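What follows is a single chain, given as structure tokens, in the form predicted on its own.
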Amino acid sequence: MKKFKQLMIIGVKANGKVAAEAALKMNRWERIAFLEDDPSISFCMGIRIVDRIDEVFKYINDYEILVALGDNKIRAQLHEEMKKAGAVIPKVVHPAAVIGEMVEIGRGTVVMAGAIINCSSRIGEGCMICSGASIDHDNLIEDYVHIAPGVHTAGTVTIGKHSWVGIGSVISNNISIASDSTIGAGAVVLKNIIEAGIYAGVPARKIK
């Protein structure tokens, strides 16, 4: 895959900021810039906002493009548009993350400081694996999933596309979670989730 020495990050809030930190720590790009629609912001992390998000297509021949928007569905849509346009989309893994043997990480995914991904796990495209999360062996995290800080998944867990796993939640071994699910903060998932919805509590139950 072709590589550029410049990185364009779409979005400066929350995910974009920590993605930029990870990218800076990697020391891989000579220049990093942001695209953002909020006109009140000129810099983030000491990095300049150079344009609006809808102007991204004029940068794809000179920059690698990372979509770091917080909403899973919007991030997915823009990521897919970048793929169709032929953009070079990197994965960004903070040097302080721990990545096991035979782990696969899809393009456009960000793995933040202190995250652990154990052996033989697969992480899809456009995911956010936040600080201090641990993903044990043989997990499958499908595309555009957000794993919040301090989440712990046991072995052989599958999390479906576009799901959001809230801060400090725990998912027991051999569990499958349906696509488009939301797991509330601190929830403990002990049974398969076969229907999209919002789940919370100990043990986790559907609340909406």
Ligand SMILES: CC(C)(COP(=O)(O)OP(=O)(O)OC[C@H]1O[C@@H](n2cnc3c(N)ncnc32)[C@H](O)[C@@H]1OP(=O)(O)O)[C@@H](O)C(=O)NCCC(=O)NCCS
Contents of the next structure:
Amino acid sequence: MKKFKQLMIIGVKANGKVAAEAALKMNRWERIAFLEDDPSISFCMGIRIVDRIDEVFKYINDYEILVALGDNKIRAQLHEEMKKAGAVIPKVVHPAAVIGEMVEIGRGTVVMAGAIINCSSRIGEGCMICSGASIDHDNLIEDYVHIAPGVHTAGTVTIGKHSWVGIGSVISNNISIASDSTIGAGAVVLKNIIEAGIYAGVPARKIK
Ligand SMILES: CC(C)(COP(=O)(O)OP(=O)(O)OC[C@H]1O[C@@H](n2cnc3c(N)ncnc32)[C@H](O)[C@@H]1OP(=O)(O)O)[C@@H](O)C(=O)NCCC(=O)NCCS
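Having displayed the form predicted on its own, please output the structure of the form predicted in complex with the named molecule.
Below is the whole assembly, all chains and molecules, this chain first.
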């Protein structure tokens, strides 16, 4: 795959900021810049916001492009547009993450410090795997999933596309979670979730 020495991160709020932190620590790009629509922000962590998000097409011949917007579906849409436009999309893995053998990580995914992804797990495209999360062996984390800090998934878990897994939650072994699900902070998921919705509590139950 083609590589550029410059990285453009789309979105400067929580996800963009932590993605920039991981990208800086990788020491791979000579220049990192942001695109952001909030006119009140000019810099983030000393990195300049150079343009509005809809100007991204100007940059795809010189920069690798990482879509780091917080909303899973909006991130998915722009990531797909970037793929169609032929953008070079990197994966961003903090050097303090631990990545096991035979792990696959899709492009546009960010893995933060302290995250552990154990052997034979597959992480899709455009995912966020936040600080200190652990994904055990043989998991399938589908595209555009957000795994918040400190989540633990046991072995052979599947988490469907666009799902959002809240801070500190625990997913037991062999569990499947339907696409578009939300798992609340601190939930313990002990049964398959077959219908999208919001699930919380110990054990997790549908609340919405
Ligand atoms: C699950 C969640 C998304 C639901 O948000 P919401 O739709 O706004 O839900 P509400 O606040 O209206 O709560 C509805 C009910 O569920 C309960 N509830 C909400 N979240 C809960 C949780 N995590 N655990 C247990 N109960 C929860 C509320 O107490 C409320 O109960 P009540 O009707 O008896 O008062 C949210 O509470 C949550 O846990 N977010 C995770 C935040 C997080 O992980 N942030 C990290 C970002 S990286």
